[in-house]
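A single chain, nothing else alongside it, follows as structure tokens in the form predicted on its own.
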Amino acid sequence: MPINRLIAYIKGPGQQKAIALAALAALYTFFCIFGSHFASRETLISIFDSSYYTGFMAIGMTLVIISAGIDLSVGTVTVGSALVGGVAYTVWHLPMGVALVVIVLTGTLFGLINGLLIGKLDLPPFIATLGSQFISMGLCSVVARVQTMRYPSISHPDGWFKTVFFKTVSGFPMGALWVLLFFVITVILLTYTKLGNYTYAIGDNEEAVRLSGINIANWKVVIYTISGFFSGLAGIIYAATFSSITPQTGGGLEMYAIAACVIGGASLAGGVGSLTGTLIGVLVISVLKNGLMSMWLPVQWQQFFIGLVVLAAVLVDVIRSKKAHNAK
């Protein structure tokens, strides 16, 4: 990397990523000192366990935000996909492996619908995905007949998926393995393929990309479909984590995914963001949630402090953007 590009990166996205990493270290140290039994192996495992499904949603959300879009449906699609998978296993009596495929396909289908609404019908991402949020919440509940779906326990023969996708095996958290695997795959896609080049270009200057002859609509369909696919993967982890899936829930989970992206340096204006920063943001949120619980603070305080962190991250991004604009 040429020295001028390196300096530009450090002053730009790299700066906020470094701030997020410093915040992660500071939060972990703070809770180790003031939290109750926070500095333990069990708490570290809990931090990882509570970050898996958020991590998958955030990976897909990163692509969407880089393209100057937003996906408000990922939370309800994640839970709805897990609900439909529960129907496939419990009501339709499909094998567990097939039910897991149904979860991913359900998430991918909703992502495809979002992509068609935004890319082909030119609906604003906020409106299209807000509509999909309610549609996925309602439609998946209809499929489940508004009944709670339950997945088998880990001791059950069909509970193998919890060991494969979620539980800690021989001291290694399996969920982290899957998140890292798809993280690496997505980094490769963003770095070395047209998908990555066009995603950043569309977010940076959509009109210039359009004038260059690139079919933006098709690429938006691809981007939102990928986001839906990751919501489906999050649905598998969600099912492995909670076992009982309640209809008409999931609203609000998308905010954790958006927060992770923003904390990690992604700009809601588009064209800026990185998956590494997003994963740091996911860990910041997870440490904050577990740390506040170790201090016996209720859930509402988790939301309050996460909101403050997101506002601080957005403020840093705004200041950085203004400085970059004034320097031109």
Contents of the next structure:
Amino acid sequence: MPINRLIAYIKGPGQQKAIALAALAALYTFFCIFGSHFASRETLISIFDSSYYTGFMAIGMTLVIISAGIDLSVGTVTVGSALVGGVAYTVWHLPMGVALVVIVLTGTLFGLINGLLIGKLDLPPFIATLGSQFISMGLCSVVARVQTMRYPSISHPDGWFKTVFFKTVSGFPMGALWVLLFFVITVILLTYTKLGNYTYAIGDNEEAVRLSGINIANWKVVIYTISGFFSGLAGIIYAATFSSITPQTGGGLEMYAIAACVIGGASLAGGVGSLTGTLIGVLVISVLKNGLMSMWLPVQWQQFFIGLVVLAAVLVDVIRSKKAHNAK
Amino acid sequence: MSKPSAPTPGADLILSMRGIDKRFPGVHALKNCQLSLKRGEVLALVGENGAGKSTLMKILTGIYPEYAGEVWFDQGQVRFQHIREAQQAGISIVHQELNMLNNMTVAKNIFLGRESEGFFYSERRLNQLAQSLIDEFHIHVLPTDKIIDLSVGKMQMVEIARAMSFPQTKVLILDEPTAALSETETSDLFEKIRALRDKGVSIIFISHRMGEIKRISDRVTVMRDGEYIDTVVTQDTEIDSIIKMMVGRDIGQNIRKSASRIGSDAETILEVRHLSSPKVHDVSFSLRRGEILGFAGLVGAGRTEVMRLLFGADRLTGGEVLIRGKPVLLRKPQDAVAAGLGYLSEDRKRYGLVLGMSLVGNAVMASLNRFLSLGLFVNFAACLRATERFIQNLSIKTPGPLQLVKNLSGGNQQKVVVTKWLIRDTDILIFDEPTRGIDVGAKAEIYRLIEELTAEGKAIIMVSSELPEILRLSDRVVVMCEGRKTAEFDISEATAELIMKHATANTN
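Now show me the form predicted together with its partner chain, since the one above was the form predicted on its own.
Zooming out: every chain and molecule, the one shown earlier first.
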């Protein structure tokens, strides 16, 4: 009976996800009641629209966190690659399509560097990506000659890439489909491939994986490169969202991605986490952002409440695992 | 003790290692070692900790590819560069510390690294393959069970099934496989080892437990201080002579205490009444000054759980604890420490010591308050003085009090934990498996230490799964089974058979 299995799933492995989903619904309902004009189609679309770049960063981050790592560079790499793309378009006069590829390549390159530092040179992920956070911020700003990079507006012929995410005839949030597409691809990677299996395995017990004769270094390179790739994708959406990209920014965006993973049930100790949970976490953050805005609360309160939600998520997990431990 | 050169493998031998020499920075770990293994035999490899057994096995399995000497396997000479090469050639190892993926399934653990040829793999296929292995080994698990939900015994069996799942495993190395197993699980394991042997698999069995070696092995190879000592046929050899070869001296494993040294008028220092929790059912006992109270039972009998309740680490649902006649509330370990209890965990490295800190740092850790000047600054000189006194009293082998604890041997680490509690003037010491993972020579020292402590008036509770240890040290013995106390004996009445009977008593 599927309903019984669903209940068993919610009580067992899916508990954290179920709680996150319930929290998402509760938050949404709360803002519908107390926010001004929150219960509208426009707001719903805006909730999706403001979640894309965090969403992409968080998908990559989920892999990294499951492998017991962390990637602190995704925020600055996202903004940095958008800067470099802007240089490609406005300074090197490359076609917009090529500029977009440059964005993704820049992100992937930084991911690869992280992977090599962590996988091959055995640097702790926190340190390696802290370093590349500064490096990407500095280097990309240098490439942009510390100029703000402007992307063409949506009405400009070269602004076509924005319509891919934001403007459609029916007002459908197209970007959500892109996030969904890459979400599905990554779910397949995590569930049906060796890459996914080893991501969980490395996070669970690296020594066991090593003793099984698996080349951990290579897989780590792949994992961080994927995270960089997703930072690149986030860079495209970041460019599409904000149009003018300021050098030396982006630090701190990675925290939203990490928060989304944690809200979705990923453990920073590794071995545990899911993309579905992360996606719920991304939406929780986005609902909070939009909801608090609809209550006319200043931006600082968003950060305050996101912090509370992160703590609540971890607390729920701690209580849950304590219960599970005592039940044994 | 002649040292003939090992013969080349042929019809009789599956494996021969000779002239194996290995150096680490500052340590000559293996000196011209040899080992030969016959087809279809169980060879016990014994030696004190640090004798070089593990190093030798790591060379054999390609974990240490750099060494001098030669290894002959099956038909030709080999030099494995990687653990994978050894596995593919037919040599598998189950490491002492179970290295498993706790959050992942049995099937994924068994086939880790061998999911498929390509990039994608099918979990269903892994589950099917795992199921047939599980059937073959009669393990009561499902391929989809998570490791974290299994008992240690089952984990061990899964590891062995995994090692045997490599096609044509010809040599299986088991590094202390019974260290965490109960008696029934051990018997189970031995049955499987025999079945494998009868199928022609050769097994190298590393263990500290002489009784088990006698039970399971055909021959015994002894190592000491990185050197090969001798190989003997198990049947024709007494345990004592094996131990003698291991330690190079006679330590007499079969000593036992014949009568309690404690008069009935001795002060009762600790009284426990009707202790209860989800895992402990109505356990009562008392402890007198200078007494050693042994807690016997099988692994999982609830002894450690009793100690954790006593130490305030777990919440009790009923019962009371009296120290010197006064009831005390033990809600958290701080309460227990304040009441004068010291707990020496079975897992020293995890719960007893900070390995990366110095000896003195560990020794004063629980009593830093006593070494403060102006209530704020640690008086390091005083710490050193106190620690040095105990280094001498307990004869801890260390270059000095500043030595990092991780560089000490297991026995000496145990002494550091004891020092930690003695500096606090603890009256009641709880030793949980005090000699687990400690080699035979250091064991005797720990025994002497425990006896000396009681001579000074300390009262000691000793949880041990090794009956010789219980019989040798205890003045009284409490036996537990399935969370209940099933018997209590004065040492003069206790016998191994009697204790075993009550440890396996069906209390339901």
